[in-house]
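Given as structure tokens, the chain that follows is alone and in the form predicted alone.
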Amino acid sequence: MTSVIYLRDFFANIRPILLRFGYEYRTVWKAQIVRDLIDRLLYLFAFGFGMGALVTSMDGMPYLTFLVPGIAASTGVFVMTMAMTYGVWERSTSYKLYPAWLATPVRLPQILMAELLYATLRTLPSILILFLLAGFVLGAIPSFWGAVLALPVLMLANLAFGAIAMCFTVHIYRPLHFAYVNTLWATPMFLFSGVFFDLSQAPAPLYWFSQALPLTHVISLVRPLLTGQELTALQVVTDLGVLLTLFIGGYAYACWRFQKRLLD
């Protein structure tokens, strides 16, 4: 009963912050959706039709069908990294919003959870538009219900990506250094997690390196769902467990380290 009351109060205090983010989003949603979507569509068309003209099939399916799940899964990597680095840094440091919020009954873990939830929900319109275009226009998503099941997986993945990005943010004091997060974290994950090629055909060192990247576990779930392939129970439990562990662990560490940073 105590846990239920705690969770009720925890999310009750998150609601005002999410409403504030919602009001902000109403003024910028067009620009954000267009920006996020254009990035993904450029990769989809450039590789799907450019590389697809040379590589007609991959892992027993048309290359465009192989590519769409990877593009969808990688959407959250860049959106969440940008939101949980530059966005969190600006609100906590430049705009001084965190000290103002902390003067209310809202606590730091609730602020960071609101940041994660807002950024994750922000990715949803771009993913839905990508699914509609790829599924109904390009015919590159064979399984409609698989796409529906893939959405909660992608949302959990984005929470994990965001929590990890916050762990970088709590150690950075100059926004210039956020460029290293993209260069050394987001971009390698995008290139070596199986978005563009079948990892089973990769050299052994690259294959084992890819298994340490969170995006690999997302694609391992999303690609079979979208293409109608079979998923084993062990695969589902392992990949979801990795994402859930990264989310909980990253969030807990960010809360602890951010608390120390605010007190310094």
Second form
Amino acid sequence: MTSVIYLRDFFANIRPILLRFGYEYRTVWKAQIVRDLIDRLLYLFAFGFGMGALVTSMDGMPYLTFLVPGIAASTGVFVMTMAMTYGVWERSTSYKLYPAWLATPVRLPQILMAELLYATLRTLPSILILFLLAGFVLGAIPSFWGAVLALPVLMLANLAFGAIAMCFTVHIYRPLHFAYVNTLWATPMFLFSGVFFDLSQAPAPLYWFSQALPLTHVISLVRPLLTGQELTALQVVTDLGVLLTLFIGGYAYACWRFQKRLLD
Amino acid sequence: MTTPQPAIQAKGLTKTYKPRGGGPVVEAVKGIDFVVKKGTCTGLLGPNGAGKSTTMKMLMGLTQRSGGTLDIFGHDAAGLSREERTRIALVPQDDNLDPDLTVSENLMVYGMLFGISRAVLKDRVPQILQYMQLTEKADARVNQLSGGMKRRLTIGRALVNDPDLLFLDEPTTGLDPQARVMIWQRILELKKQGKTLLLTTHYMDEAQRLCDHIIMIDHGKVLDEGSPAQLIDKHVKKHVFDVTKPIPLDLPPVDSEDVGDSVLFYVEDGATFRKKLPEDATYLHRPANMEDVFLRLTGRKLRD
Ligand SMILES: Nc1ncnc2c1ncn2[C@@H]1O[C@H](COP(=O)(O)OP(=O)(O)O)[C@@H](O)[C@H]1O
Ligand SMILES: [Mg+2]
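In place of the form predicted alone, the structure of the form predicted in complex with the partner chain is requested.
Up next: the whole complex, starting with the chain shown before.
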């Protein structure tokens, strides 16, 4: 019974914060989509056409087709990392909105869940535009239904990327240091998770390193979905399991540490 | 006979801040006891750094207490139910309005955080804007407001849930006299509605005017408490003569205090003392007030 009440309050409290983000989004959505998408498109064009001219096929498909799923999967890495580091710091510490919200019935886990949900939803338009462009203009997405199925996978992945970034944020006290989350976490993950090259051809140490990166587990699902490659049940269960664990674990850890930090 | 349950009861309330990465700990609140009766306006007064805001934050569950007990409506302040929390609101010392939203959106979101439906808020938000004289600014962004407007919005925001218990941390600091008077009126109206108020302020005239009961704190400890009249009676005499130096030599030995270029004499019988003053003495005669009590109790040394 108490857990039913808890869940009811949990969702009742998330809604107003999502509404707050909705008000904000209404004024910034165009700039937001451009900002979230533009560097992904630069990578897609530079590598897709530049490298694509040299590397005619990768893992048995045109290089551009190989590249699209990785680029789509990496969108969330950067959007979520920015939102859960600078964004959360700005609202919690700079604007002091968290203390303002915590003076109402809302509790911190609900605030952090609303942050994750909003930022994740925000990636959806960017990914859709990327898919439409790659699929219909560039003809680089062979499986339409695979792309549709990839969307929920990417949303789960983005929740996980957001939760992980939050875990960094709870330990960072100077906004200057958020740059390290980008340079030491997001960028290396982007480079070593098989976005640009076929990991099965990579040297063994690199292969094993890549397996420790969450983005690898997103791409190993999304690339087969988009390109129509075979996908085993074991692969699906493993990768989804990794992403779900990171999301739940990261979120729980961030809630615990943030609570301590704010209330101390 | 049972006494009615107080709105707030603190016993041995303590807060120690431990700086991150070592350094000396700060004992901001050192075991204070106090009671706030329902339907009263209680003032928490003390110099900067006395521990007022920290006490407010512990009441709101915004910072964890280090010791003691703290009850609101008879329940532990750190473990209030959702329903109990909807009956409380805070005006924090520093405005923490949402700069990404407009003025009315700020109120809308805050109301929904208290679980109030959109339909109710559609009526209530304009009412609050009018009450706080912010109607023209409804669609402005927060950073387009003056300091006084922001303060009024913060106070209006704390009224959106129509709280029974309201914490006001320095509601009028930094405001011009017009805005202060307007906010005093609002606070007196809230008092009339039977709400319980806990207020901090640096303005003693404000405390004297608004508060039924005053708790003086300094260095995290309660110095004294009582009604403004009780405190004045107890700590200073009825009259104050502020006599400019040089001080006449043959004055009767009364309670006095050197404040630089003049000396304050506290006396019970003003007429008799005035007769003792030479014709050519420069002085100011006024009734004693809370400011005298405050300076008496907390000293004249500057605080950070
Ligand atoms: N977050 C904090 N960390 C460390 N020390 C703090 C913190 N907040 C307040 N203090 C210290 O606690 C003492 C009381 O502060 P505060 O409650 O803000 O006083 P007041 O509101 O009466 O001016 C001061 O010495 C202040 O420096
Ligand atoms: Mg203060």
